[in-house]
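Heads up, the chain below is alone and in the form predicted on its own; it's given as structure tokens.
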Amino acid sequence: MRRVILDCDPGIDDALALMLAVSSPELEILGITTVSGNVPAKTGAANARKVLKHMERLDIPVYIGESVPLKVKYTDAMDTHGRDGLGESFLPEVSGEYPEKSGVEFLEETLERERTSIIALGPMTNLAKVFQKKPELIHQVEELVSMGGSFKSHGNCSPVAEYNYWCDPHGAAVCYDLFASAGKKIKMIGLDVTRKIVLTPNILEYILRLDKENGEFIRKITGFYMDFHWEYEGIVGCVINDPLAVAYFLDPSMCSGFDSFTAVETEGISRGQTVVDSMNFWRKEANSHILTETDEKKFMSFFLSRILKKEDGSRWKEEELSLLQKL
């Protein structure tokens, strides 16, 4: 089993990469760590339970983190998650203390004590705060991988920008500055690969006939998402970043791409822009490993087969999940 932290800011898709997550045996999650993104930190945290509770996984901790990001004011995403991140589902809160350690101090005790990979689904805040205080710390940091950024697909907030990096792009800047100083990688999900990544009517209809209760859960939390994707973008159905974050940690061949020095631009009208010097001008050395292709058949066919559950409790098989070629 893999060691790993998810750091995330609970959102629909962070909803349905936590879902992915803890179905699958290869992972021992030693905590939730949560940081305003898509929604407030502390909504995020309670998000991410509900998630849990539905999952019968509350043995898991969630640590609620930064409510701000480092520099710049920080502009929520619930016109896209709706008011309360999770599609205006208004699912029951679960009650329970939080820890009294907050996320920042989680990932650093952590870090501290072992060897642990982390998974980025929202605003690097908690890293850049860690790494800032104990940039040694990176070293303990198996891998990394994060859902931000984009080389040559557009934005989703700006022009240039993936929303994530763009939320706070001091705290990428910082994470991405600091592990070319250690010489190590960040690997770079960005929407170059997510974008390929929909969750359609089809799929979703297929979901409810396979598993009612997962289907129904996920029904609840993404009507919004794809009325806000069918709206803005004219897609029909909904991009779901995240899950693909935490598919390519269990499987690397999910994805594919390229090692590159990468710098994340901080100011103005190219705020949280990724600057990948794909054909290095720099002649720096790669602090980053950039995804750019993906096979999104075998990406759902992977996610349906860990998080559907047949009628005897056990669970479906890729190969069981064909239909998804023709869907």
Given for the second form:
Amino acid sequence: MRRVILDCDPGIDDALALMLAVSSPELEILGITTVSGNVPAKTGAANARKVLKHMERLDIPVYIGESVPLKVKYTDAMDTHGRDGLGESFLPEVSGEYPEKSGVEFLEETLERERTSIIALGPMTNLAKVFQKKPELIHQVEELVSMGGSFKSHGNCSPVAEYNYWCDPHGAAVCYDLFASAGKKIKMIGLDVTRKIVLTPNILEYILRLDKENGEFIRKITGFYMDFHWEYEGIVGCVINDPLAVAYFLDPSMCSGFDSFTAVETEGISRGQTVVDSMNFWRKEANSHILTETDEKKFMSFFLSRILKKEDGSRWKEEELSLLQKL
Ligand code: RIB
Ligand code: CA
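Output the form predicted together with ligand RIB next; the form predicted on its own has already been displayed.
Everything in the complex follows now, all chains and molecules, and the chain you saw is the first one.
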């Protein structure tokens, strides 16, 4: 069992990532922390609970993290994820108080107590707060996989920036700079690889036939996201970024890449851009592992074999998902 905290901004693709994580027995999910990104942290927490309820895993605690970025004005992504953050599915709220403890306090206390991995699926505000206060806790991080940034792929919220790192550029910059000082690397699952992971109507139809209940849930929350992709990127389907970060954490052979020093621009027209020194001009120790290649069919088989259930509650085996190979 690998101890992990999921730091996220659910968010439609975050929701799919949470479905994958809670369906993976190798993970001991210590908690979910939310951060303002796609939607405000409080809304994200409510959405995390909606996913956990669907997955019958309300035993996993959800902590509300930072409500605004370190310095820049907070800009949500409700245009992409809907006013409720789950594709305007407006699923019923899950009752119950949230823990007193904030997301930052939970992250800090957990890392103080034990080595833990973190899968970051939103802006890095919470992590920056923890590591600014106690940089030594970076040595307690078993592995940090961050969905964010981009090496050579164009941006998705500016010509050069990916949303998580654009939304809080100082949060990302602090993490990459402090990881450099600590001599550790952040595993960056950027747009170079996530853009290849497209949930198409064909695959959604396949999911519905394999597992009506989970298929309906996924259909409900992704319709809005598919419309957004058609309107703004001319894609039939939707790019599901976050589940790839979870899949890579579970199986590092899912993606390949290289070590590099990376800095995050915080100002001006290229705010949020990850400047990846792949040619080592700056002669600096690598603080990142940049993932650039992935096999989308391998991912999709892995993803579906984990989250989909047969009538008898058992899982589909990857080899049974052969139809996927023809999609
Ligand atoms: O740029 C894509 C990332 O930003 C994803 O994590 C999405 O959920 C949003 O947080
Ligand atoms: Ca996200």
